[in-house]
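Just one chain follows, in the form predicted on its own, and it is written as structure tokens.
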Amino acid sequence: MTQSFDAIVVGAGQAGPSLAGRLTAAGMKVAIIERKLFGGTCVNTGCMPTKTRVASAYAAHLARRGADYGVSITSPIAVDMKRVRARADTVSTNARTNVETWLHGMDGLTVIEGHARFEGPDTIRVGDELLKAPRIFLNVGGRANVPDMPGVDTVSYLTNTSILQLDTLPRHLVVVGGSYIGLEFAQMYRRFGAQVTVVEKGPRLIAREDEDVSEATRDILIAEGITVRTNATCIGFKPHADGVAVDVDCTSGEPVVVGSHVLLAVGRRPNTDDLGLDKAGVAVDARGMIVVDDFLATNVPGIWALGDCNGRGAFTHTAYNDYEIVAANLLDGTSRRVSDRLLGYALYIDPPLGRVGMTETEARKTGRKLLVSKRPMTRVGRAIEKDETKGFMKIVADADTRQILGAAILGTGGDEAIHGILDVMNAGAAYPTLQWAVPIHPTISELIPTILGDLKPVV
């Protein structure tokens, strides 16, 4: 027997539940299908459990620095990893339960738990049940990528998901991958007390950022005792009596690193390989990402893709914005586009990196006349008062249009302060609008008008 609906949502991550709420509020009969954990990556294996751990690691770090602030802590700082995990698990469980409760209580919504597979362009099978709808929305998320590196199948390794199950401290954590996820775990576990080595195949960390951001980030990590091995040209794995031997073969340093644990943090892949997309005729690219247009529609009429599986953004906030775009276009008669989205994001090491728009490198490649200004956090009063002066602030603008093209704030509060710039860019205002603002003292944001006043032509 086939059940008919006005719409089917596959996946209860960041976009799916909110979309179900809008569709049911519009009077539609909707089904939402979830095969595992409600809330998706953010709630279960991403933002919430990791940033909760980051907060615990920051507390340990600050406690060790007590004397710097005139606070005497007489006993050695001890980290209870079981308590750290329990605290993070509680945060995730509460958020997941809230999502489930909301969905199960939603009028007009049928919640189905199981694995969804297409039987045709408008039909989905979940076990023995067939569901049919003229509108199908895919919000199936992604998972850790495990490349076919030499020896990877001969050793035990962790991913960003399985490492969350640890409630003991690794003796030596080797993080393979010097980008956002890997660096957050690297600093976190170093602050918990582990020896940590970061292994990156490329010449520098977080390669999508400007070189000065990469170098400052490296300096921050090294200052905390993390070993960073870039130019790791021949990464491979072998079992070792002390854990795992990681072949590095860098241009300098020891060619092998032996760790008790290895974390693979080398990108993500979409959960699209077991949906039966071929039966629906839905096109994917070489990475398995569902191909969508500017309105998030696939090549098959009546099927949309939102969130990490569409290759148009790999963040919780971009997934939620995908929902906003689809809902506004379908229900509000608007014509919102993904290409109108101004991307901002953060790297949650400490101090964090807040980023929006183009890097300076990207802006230079456009051939525009540029203005650039940069100020070290050692010249920011709020950072000095907190004794957290690592990093810098940088803004890039178009000399002719006076539009801000991008900014980076690597420093205390950078993940929050960046929003002042992001908002002005979203509003399409010229930078003097923000330059003549009167921000609150003492804050990190108060230096933004000063930096804008120091913009100089790029030579």
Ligand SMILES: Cc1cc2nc3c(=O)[nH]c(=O)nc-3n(C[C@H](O)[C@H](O)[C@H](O)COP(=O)(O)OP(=O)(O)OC[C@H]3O[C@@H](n4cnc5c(N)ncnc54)[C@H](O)[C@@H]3O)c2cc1C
Second form
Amino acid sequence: MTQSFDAIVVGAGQAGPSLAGRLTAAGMKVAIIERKLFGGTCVNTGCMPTKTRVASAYAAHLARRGADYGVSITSPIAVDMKRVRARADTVSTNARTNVETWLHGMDGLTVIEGHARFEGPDTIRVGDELLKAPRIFLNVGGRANVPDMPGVDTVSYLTNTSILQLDTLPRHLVVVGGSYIGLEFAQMYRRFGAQVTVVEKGPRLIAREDEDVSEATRDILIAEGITVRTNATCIGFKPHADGVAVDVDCTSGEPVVVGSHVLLAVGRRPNTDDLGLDKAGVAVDARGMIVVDDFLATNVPGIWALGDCNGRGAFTHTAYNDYEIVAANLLDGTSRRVSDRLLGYALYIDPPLGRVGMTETEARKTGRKLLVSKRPMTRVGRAIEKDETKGFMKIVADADTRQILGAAILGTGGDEAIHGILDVMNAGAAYPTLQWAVPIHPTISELIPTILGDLKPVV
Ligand SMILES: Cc1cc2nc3c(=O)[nH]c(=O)nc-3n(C[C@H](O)[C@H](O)[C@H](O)COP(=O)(O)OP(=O)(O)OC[C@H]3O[C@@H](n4cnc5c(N)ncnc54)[C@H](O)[C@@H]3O)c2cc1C
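Here we have the form predicted on its own; I need the corresponding form predicted in complex with this ligand.
So here's everything in the complex, that chain up top.
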């Protein structure tokens, strides 16, 4: 049987449901297709279950540090991993149920559960059903990448999805991949009480960041007892009586690390390989990302791609912003572009890293005359009062235009405080605008005008 719609949305992640809401509100007859869990990665296996666990890990960490604050905890700190998991499951389940209930109650929307595959540029198959529409929106997201590393198929390993099923503490968790997802799991499991080793093939952690950010992040992790093995050039796996032997073959240190569990956190790949894109003629790049223009349209008229599957963002807020761009352009007569988006993001270790715009390294490469200012968190009153003084704040500005080009706040409250800078950059205001602001005391944000006052030319 073939059903016709005005629009079809494939995937109920971060962009699809809201887009369905706008399209149906505009009077369109819409179908949304979801093959697995409503809410997609963020709700079920990404942001929500991880940040809920990060909060549990922080509670354990703070409890261990009770004496630093004059709080005496008499019995030893114990982490109930079943309770940790149950708490995270509840948060995810509630969010998923909310999305599902919202979609099922949406006037004009048909919710279809199953795997969608193109049969042609305007036709999608789900099981025995054929659906046709002149507009098709792909919001299919991505999944953990498992590269073909030597021996990987001879051992059992965890991904960001399967690790969420654990409700016991690994004796020794080896995290392969020293980037955002890997580091969050590494610190959280250390705080839960596991021995943790991070294995990274590159010379430093979070390699996209400035070297000083990478170094400070490494120091934070090492101070908590995490072993960090960078330059692990020949990562390979072998079964071992105690779990899994991971060859790290680093330039120094033990060549093999034996873990009871291994987490592979080595990137994500888009869910585009099983979508029948060839039948619709939709172009993908070498990584399998759907190629889109500045308005998120694919090469096939009437097909758009939003969120992680288009390679233009890898965050919940970028996926949601994709929805905003597409909806505004289609329904509000605007011409919003992805290239207008100013990227901000956070790494949720503790203390978190809040980031916006260019790194200092990127700014230097532009050849502009730069101003830079940096302040350690040991000189931030709020951090001192909280006894959380690890990290630093750094701002990079253009010396001629006086526009802020980028900033990093690696420190307590950094994920929130960065928004003061992000907002001023979005407003297109020059940095002196912020210097006359009167921020609240005591906050992390109150140091931003001070840091701006200390901007110095880069030599
Ligand atoms: C461990 C982890 C932590 C993260 N933490 C953060 C964070 O703190 N902040 C942040 O901003 N981002 C975070 N992210 C990234 C964030 O989760 C993603 O960027 C976001 O979920 C992308 O949304 P999306 O809508 O593009 O895709 P998804 O949320 O992945 O949704 C895609 C949906 O499409 C469905 N689908 C796929 N193929 C088909 C098909 N053929 N037929 C039907 N349905 C299909 C999938 O089942 C899925 O439900 C994290 C990711 C991970 C893995």
